[in-house]
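Consider the single chain below, provided in structure tokens and representing the form predicted alone.
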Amino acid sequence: MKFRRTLLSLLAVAAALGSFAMDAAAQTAYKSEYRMSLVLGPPTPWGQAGKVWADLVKERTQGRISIKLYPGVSLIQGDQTREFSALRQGVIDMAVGSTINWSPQVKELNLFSMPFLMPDYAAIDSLTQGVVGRYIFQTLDKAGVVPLAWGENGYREVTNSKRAIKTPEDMKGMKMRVVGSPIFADMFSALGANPTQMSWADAQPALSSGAVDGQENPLFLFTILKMQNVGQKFVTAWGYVADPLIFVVNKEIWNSWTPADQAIVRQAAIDSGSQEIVIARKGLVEADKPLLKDIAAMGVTVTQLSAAEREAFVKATRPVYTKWKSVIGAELVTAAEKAIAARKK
């Protein structure tokens, strides 16, 4: 009995031991420094999630995982619709990416870029917090990424240096810089607007030149870039489109990290988009929206659209949505409606 009381003791430390070495193993194995692909950085929302995400990993890891930031989406040139092939091809450990960028690789991101789908914060959230966002986070994952938590980069607000839009037919032959997706290119020229694709780094210099009469985002960079000082006179907060961030990692990096090593970046992850999130929503979310007051002050038109306005948007962008609800899945997008129709304002 002794003996036998012996030799277990001997296998547990063994497995112990031989536990130990294969953390310590794979520990070997971790990179000195991972990649973060950024298309903002800091002081952004948006940089401001990879900044805490970064900043929260190496702490709560004592620093076997250290991030370093790469904003601009400088590791790939800036051609941010490269992004999401990067990531899988391993050119990018890990992201903060845009739905609006990876849409051109994975079809089904497109549903948070259909004209007028969310009319509030509270339609983002039951689609990102519900049965849509886990079943787009599987996608993704079967798309060669692993997908850990949302954000956002809130509500796309169009701006101009022309007049203050207020009909569709303000938007009439219009130069306006868009993203690289095919659908945004629909929607303005459903509008009757002259859409021109680039990316923001070539966007500035358009804007400033004239080259481009305006274009759309959220509204904290028209703040922090001080947009009125590239023409944009007019701002016109419409809520076409909304734009979540998602916090990826490559599947290679993720499957050499140990598993509680992936829950301690995974919770980072959950814990710095809710921060983000508040962030990226302060000044709109209040009952006199602080940050509208705040471009007015700038010297800068904005204009509210009232609901009639707005539906006469609606209507004229009716067909791109109708187009782009059968490339997306009719199944998915009527999940989304049926979600959004449910929630809770």
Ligand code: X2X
Contents of the next structure:
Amino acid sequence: MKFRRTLLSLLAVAAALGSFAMDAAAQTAYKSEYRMSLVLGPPTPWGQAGKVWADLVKERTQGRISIKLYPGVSLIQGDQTREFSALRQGVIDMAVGSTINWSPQVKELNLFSMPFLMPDYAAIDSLTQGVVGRYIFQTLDKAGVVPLAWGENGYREVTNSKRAIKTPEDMKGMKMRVVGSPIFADMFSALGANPTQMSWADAQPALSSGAVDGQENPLFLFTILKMQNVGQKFVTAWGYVADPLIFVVNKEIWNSWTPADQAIVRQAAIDSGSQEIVIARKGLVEADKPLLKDIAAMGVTVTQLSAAEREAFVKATRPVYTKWKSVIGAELVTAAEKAIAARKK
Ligand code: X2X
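Structure of the form predicted in complex with the named molecule, given the form predicted alone:
And the full complex, kicking off with our chain again.
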């Protein structure tokens, strides 16, 4: 009896020591600071997403996980199309990234860049919040990162310094800066424009110097950067593509955290993402779209396409849609089309 009691208490001590040792090992593996990559920093909604995520994590882990923001994808010298590889390799510990910038490495992410796939915000949500979103997360997991939550960069509207764009003919010969994913060059070529692929870091001086005539990005970026001051006098709201953001962590970093801290980081990403989506849509979800009015008030010609005018752009980009449907995977694109058709409006 006595022997048994001694044995039990010895086992209890060993168990306590063991779990202490494990905690200690996990703790010592923590870095004093983690590096979060972002293309756009605060004050954009995208930058806010990163800041809120980092702040919530710090607060909820009582400082065990401290994160520094690297906007402008500065950890990889501004080359946003290399962000995903850098995440996988551990040059970047975590990121809030755009599907566009990661699509050169993960072809399924081109889904969100399919021309005129998502006609409204409910359509975006029907993808990210449903089976398609879960499939995309599985794909990212297999590609070597840990996906946690969705955010939003937003609908990418086209702006330029030459003339109001109402028809594809209006884009003829226009020099357009496009992001570094080949589907964008395909779309603008199909529309008769002259697309030039460049990073966002290079795009800003190219717009200022007039090396390019136009660009496409969410409209909050237009107002924050005052793009009318670099000659962007024409905006067309055509709603052709919207890019979601995804919150991810490098796999090794993720595995170095205790399950309790992993749960905190995940929940903080979800909370930050849902807050940020509301900010990204502000001024655009209301019936009178106040953001468009604000832009018009800055002396910019804002064009909103009628259904028939929009249809001409849909038609012109249809061959690009067909080509990329097979690149992305017909099954995935069909699942997305079905989810959108079944959405609650
Ligand atoms: O480069 C862009 O246009 C931007 C900032 O929207 C992205 O990173 C996709």
